[in-house]
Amino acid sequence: MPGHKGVGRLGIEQLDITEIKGADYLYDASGIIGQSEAQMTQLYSTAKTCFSAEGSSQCIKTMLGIIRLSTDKPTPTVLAPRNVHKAFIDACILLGFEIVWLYPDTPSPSICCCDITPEQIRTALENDNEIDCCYVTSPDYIGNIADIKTISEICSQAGVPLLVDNAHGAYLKFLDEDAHPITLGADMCCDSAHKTLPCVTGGALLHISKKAPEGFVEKAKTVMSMFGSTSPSYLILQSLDLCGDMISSGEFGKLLSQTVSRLDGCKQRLTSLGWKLCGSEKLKLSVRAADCGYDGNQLADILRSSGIEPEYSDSGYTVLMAGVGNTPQDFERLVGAFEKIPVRPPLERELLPLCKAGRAVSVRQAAFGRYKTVSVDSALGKVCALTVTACQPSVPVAVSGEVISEQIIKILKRYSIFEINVLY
């Protein structure tokens, strides 16, 4: 293995190999892989940092893994805020947790933002004292930013680890100010390596701090393990290693400064031009486009006229990401094209945020119940068999055991849902 044996038509099967002799095993690091992931954790300053050759979601399901095999609970419970992926849903559907959700005080403009305070989350752990860990997004999908150092403060002191989903984020460590969640005071986090490094589809980082519970470290590759395949991609795995090695000489940084200041350029010149942007973090550009007049599918579409592919877009937002790969070219690009767009008057349009749902059954009893599909329109008041979720931000409309509400239809509709899995 493999069948191609090095020759095919992509030009990269001479590089696409399985666990031969020499080439280490990824869920018992102690050759080549093991030295490229001891490399990554020192860049990062952690305890441990595990490569993953498939995405943020099998980090995902590991952070909760190691939490629920770090407690007697026949049933953990974890606490978050709504606008997650749903690589954590399917996580506490297959471990068994229970959710406790946080909504934000104020009604969210977007299934991906959940604007969470940390003094949400303190009073939430002061109420509850059965909770096991806390597990925040951040940035989201919008570019948003949590203050994670306050959070994980409060975490702290409660006795609860903090988890962060930080996909989008795996770049903060190299900002001129080092803003990683592990940086912060998080005790684990996911990075989505090809989101924002110069990594392949697939390549992610599970980083574990140097302040986790001690066993942490212990159980992070046995748990992988569990969640991912026997033949990881040893091309993801390659790709890792040569981001790292890109890394460590410096060259990163110093590209990721020039790209930061040339997004903050164009956001600069487009909000010149009258268009409303939203967000904090650096490597994202999110167009309010509805208050601009467009429908942020709508402009995405327009952009693609002119060859710019955006990252996100839903009937409020076009978002763009911005990477190393970048030429000043193709900054130039992005702004000639929104200047040939004119800003008009804002659309009407009416406010879904999610809003909190009666939970009929647990989550796990819901996704393992016999269920029938039916159209969203008859789906009022019955409860939600498998999560639904809109592709992306894969944030949860729908959550399995939830009760579907007319808030919830509106939303699925919104997003082009017209069927859903309900319980009989």
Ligand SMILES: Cc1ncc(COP(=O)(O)O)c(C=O)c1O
Given for the second form:
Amino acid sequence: MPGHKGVGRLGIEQLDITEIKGADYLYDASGIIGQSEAQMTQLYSTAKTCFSAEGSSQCIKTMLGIIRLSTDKPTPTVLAPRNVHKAFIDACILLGFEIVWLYPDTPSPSICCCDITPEQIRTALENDNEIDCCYVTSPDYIGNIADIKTISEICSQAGVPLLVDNAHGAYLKFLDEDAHPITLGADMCCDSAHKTLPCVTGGALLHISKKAPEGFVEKAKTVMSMFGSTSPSYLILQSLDLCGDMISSGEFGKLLSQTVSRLDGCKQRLTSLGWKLCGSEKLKLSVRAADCGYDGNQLADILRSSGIEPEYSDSGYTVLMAGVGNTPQDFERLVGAFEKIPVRPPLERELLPLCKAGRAVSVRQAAFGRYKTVSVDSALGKVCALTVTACQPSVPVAVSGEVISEQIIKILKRYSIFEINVLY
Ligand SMILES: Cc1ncc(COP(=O)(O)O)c(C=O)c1O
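Switch from the form predicted alone, shown above, to the form predicted in complex with this ligand and output its structure.
Below, the chain from earlier opens the complete complex, with every other chain and molecule after it.
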């Protein structure tokens, strides 16, 4: 193995090896993969950084698996703002977690955002001493960043580990001012290296902080292997290894700083043209399309016609992501494309924020229950069986076990989801 024997039409087959002698083994890494992980551990100043060839999705399940293994409770409880990625729900289903959701005090403009204050987290932890960990998604898909420092202090005082879905923020460590969740006090976090480092798709990092509770590091590989293939891609592992070298040499930091300042320049020019932007994330350009007179999906199509592929769009937003692979010409082209699009008066549109949903049964019970598929119009009052997410942003609109409300139906339709699986 592999069957291609190092030759093939893709052109990368020669690099695509498997666990041959000397190539090390990801889930018991003591050779070259171990050395490479040790380099990343040092670069992120963690107790342990593990490679994943299966994205942050695998790391998210691992983080919750570590919590599950660290408690005697058969159904531990996790506190989380509702704008989680689907992988979190899958982890809760598989590991039997109960979820206590947090919702923003003021309606969020999109299901991607959930503007929770640290005080809300403090109150939730004070009111419920069954909570075993707190889980926060930051940055979110629109580029908003949570106050991880304050949240981590609150979690530490409560003796509850803080887990961060930092899928969009692997680069935060290497900004002029280090803004990585581990630096700011998280116990564990996942980074999709493939989203913001020069890494191929699938490469991700699971970080365990030096301040994390005893035993987390030791459990990491065992749990990770439960959620991964026994044949992790060595192409992805090599890519992660080379990212480590590039960061180590200082080249990545230099390119990142150039990219951030070029994107800042773009943001200023777009703002002066009248475009309304949002989010504070340094590698995202998030346009409040509806406030500029466009459905976000329509604006995305206009940009596509200029050869620019947005990362994400919905009715309200068009989001672009820059990376160190972008050239100065790319940014010029971007501004040029926006210059040709007139900013118009805001669109009238109904905000469809994440809404509190009633819970009928646990996520696990609902996900494994007997279900039927119905049109969303006839789902009112029924119980969601399988969590429903739009392909992007993969933030659940209806979570397994929730009672389908009118608001959920409206959001499903806005994301062009017309059928849903409900419990019998
Ligand atoms: C917020 C968030 N978390 C987790 C993930 C999963 O990451 P990966 O694709 O690396 O598995 C994504 C993917 O888009 C994401 O946006």
